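The form predicted alone is given below as one chain in structure tokens.
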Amino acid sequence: MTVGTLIDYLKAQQEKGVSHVYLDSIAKNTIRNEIVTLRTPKPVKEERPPVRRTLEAVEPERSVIPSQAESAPTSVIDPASITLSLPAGDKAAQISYLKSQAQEWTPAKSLGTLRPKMIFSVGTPESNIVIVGDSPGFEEELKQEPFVGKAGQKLDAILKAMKLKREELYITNICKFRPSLPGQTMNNRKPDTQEIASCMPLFIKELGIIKPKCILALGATAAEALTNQQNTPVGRMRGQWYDFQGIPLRVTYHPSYLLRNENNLTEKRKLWEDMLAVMEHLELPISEKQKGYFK
């Protein structure tokens, strides 16, 4: 995490009118560091401009931000109970109009455990694979778009690789609202049954328009939820197609994954040979230079 992103959190906090702030330890971190390169001596004097302090950092007890639990709502509605009707209209219309339905989506809003803000997909309509993870995080909060930060650019590096581009396919998550925790900064979690199930019938809508030839689930939490498969590791899903509202799935590693395992030769293959399935599956061109990467 970098000092920027952090002060672009302050920044947004600041102008929703928040005075005070609890930073857990990876925030905490960022601004150690940061401290230390600073007083570090260097060779050539440099000026630096003031640093502005935009918030106040203060210790978990003195937080005035209230956990989203305080507030939540005292029933929980059945996601099976509303009805999501679309208008006649091309993909992009009817995309436009699921995202606004998404934006007060009660069903996930009912649980209290989901922040406000809802981040729900990136890409035409027009694509022929919904690429999906599990839920936004931090930096897709911030930038309101899905799989940005490292694990977006890993995404967009193994899109490059296969000869694709973000805006040519259709990227999106199963659950629209990042996880909450308390006093929550930078840290995420991935979400629960109950938080992915609230919102599984905007996925379904959404591959209901686009009709996709195929569907890359990325993660385990992902995979799980699309596959009806628990507690089970992505190593074992992967490597075979699979049914999800009669469109083949595919299974793979999460970008994260790979950012974690950034020297494992093998892992990056493995990952690479569902790309080539999908690539396939898809009747995409293939060279040799392709197959032979990680060999």
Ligand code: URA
The other form holds:
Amino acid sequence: MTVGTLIDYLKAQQEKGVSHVYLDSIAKNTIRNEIVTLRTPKPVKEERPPVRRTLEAVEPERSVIPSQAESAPTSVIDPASITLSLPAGDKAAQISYLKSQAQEWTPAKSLGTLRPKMIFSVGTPESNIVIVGDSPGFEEELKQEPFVGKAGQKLDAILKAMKLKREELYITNICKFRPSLPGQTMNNRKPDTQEIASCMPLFIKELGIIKPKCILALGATAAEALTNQQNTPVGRMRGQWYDFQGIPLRVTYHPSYLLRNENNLTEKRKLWEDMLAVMEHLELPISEKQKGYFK
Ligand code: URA
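Moving from the form predicted alone to the form predicted together with the named molecule:
Shown next: the complete complex, the earlier chain at its head.
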């Protein structure tokens, strides 16, 4: 199979509205070889680097990020310099307005280190709890929704054990854009402090609209940002209540940490104890069975 044939086939599928296709090992190898060839530096400057065309054709939603030079900011915009005033209306209308503002959020865009697509939040602004992770990854960017990849499935399982569903809660990220990497395909990285700071006014406004009874921070990145600590393991941050902007905040492990420690009952129990504390705070019913999980 030639690369041209494969691209034509994928384009035809894309035109038919197909967003995912199964690639057998021959197709995968064809793409891999082409990427290796394209990544090998060429002595003659080409008019347009073909690497983009190839990856866009394979995965239109998963295209490589623009090079740093292409996306380099002219000047970084201080998030504090932007006034975000909300229109009158109910919580849903205000969240929807905030989302529209986040779309072209210049403090984040001006950094030139985040991907262009903005992924805001999922759930209901009527929720009593705001669950916050670090930033969207590959799957989240593709589906335009926080926590939909493997970590999201784990989160759903934890919520199910609490007898909750994501639709009845409010789930968001501290950074609303997927952090970029050179030659990025499916790989992700955590947002850095500047990227987090650029989106912080959005998160604070979300809290102002929702007025939750508590915040649950998942993982070290979100936890450090909200408790103002650095290089502190979640194991040391968890197990207590904090205050963020007057709202009780609990910190626990990121679901992806649990995925890496599936057989570690001790760590599962610690996360569950944090969840029990959250349930108690929200005055949710807790059964004897729930109290005993992972003991
Ligand atoms: N991890 C996060 O912290 N947030 C997501 O949305 C997905 C994975």
